[in-house]
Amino acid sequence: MSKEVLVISTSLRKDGNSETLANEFVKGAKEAGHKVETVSLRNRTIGFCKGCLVCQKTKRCVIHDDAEVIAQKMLSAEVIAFATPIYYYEMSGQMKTMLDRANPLYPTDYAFRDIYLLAAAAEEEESAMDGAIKGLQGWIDCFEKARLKGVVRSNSVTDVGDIKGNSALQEAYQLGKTL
């Protein structure tokens, strides 16, 4: 059966490691014969959220940048992948951004179910993800019908294309074949 997909690529870095890990994740479930929509943060105009909790009465963001167009495509997405690099041990702040900014979500009835994360790090230690694997799940935990089904961990990659010939890659390939 197919599913509605959407990819968030949280890098600015163009064709950057987990940008990469990203295409491959959208390969692999566009094959299996679902609908996806890729989004990048890179060149978008995200502001921080301002906390005053607004949204949970109108399910509307105050702010009108491209955050809210992307939440309103989060709402309607039965699987939703993100994918970051990893900075200090967590997530990029663009993700973290993008995570807060879909507070209006919360008192939706948002269609996704499934939530993996496709994360590159320039550590060679797996635990480097550990940080943005529960930064993401204390997102996802605000939403009851929602779980973490995947992760792919893409160790020391540091520079554009360091990833090529990484079984990271496969391994998101699979998942998106999978979904």
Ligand SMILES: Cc1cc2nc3c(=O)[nH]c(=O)nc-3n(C[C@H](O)[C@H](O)[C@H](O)COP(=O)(O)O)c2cc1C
The other form holds:
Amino acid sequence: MSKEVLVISTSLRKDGNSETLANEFVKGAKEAGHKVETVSLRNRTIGFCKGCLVCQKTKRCVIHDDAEVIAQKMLSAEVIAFATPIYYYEMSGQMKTMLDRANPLYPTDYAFRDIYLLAAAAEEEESAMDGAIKGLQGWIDCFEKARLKGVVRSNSVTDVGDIKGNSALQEAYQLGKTL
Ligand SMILES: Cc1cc2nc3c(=O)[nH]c(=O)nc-3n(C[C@H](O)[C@H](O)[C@H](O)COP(=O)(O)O)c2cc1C
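Having seen the form predicted on its own, could you give me the form predicted in complex with the ligand?
Shown next: the complete complex, the earlier chain at its head.
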């Protein structure tokens, strides 16, 4: 069955490693017949959550910027994949800010169920991604109808293009194909 898939690429580096992972995931998902939309956080205006919690009553954010629009896309997606570079053993700050800004979705009848993480890190140890997984899991735990369905780790990639030939690309493609 065709699903609505939203891929959020959070690296601000053009053609970077996590974005390349995201592209492979998208390719697989499209080939499998899913309706896929990709959003990059590059060149977007995304303010920090102010913590006012007005959104818990209104289901809308008081900040009217690109994160508000992206959160609305998250609301109707059945599958969401986040692609992130690992920064200091965590998800990128821009990804964390986007998760915070998705707080208006908490009181809604959101459609997303399956969440994926596609991560790129310079280090070769797979544990470099553990903090990002834990962080995303914390967000998912608050959205009880959702679950972390899959993770792709691309290690030993530092510069743009390093991911070429990395087995994680095939993994991301296969994951997209089997949503
Ligand atoms: C601020 C910053 C912090 C980073 N911290 C880590 C880290 O803790 N562990 C690691 O393996 N790589 C770290 N890296 C390297 C990136 O994860 C790596 O270059 C990755 O391929 C970038 O993905 P991108 O091309 O999608 O932006 C860091 C890079 C930056 C800019």
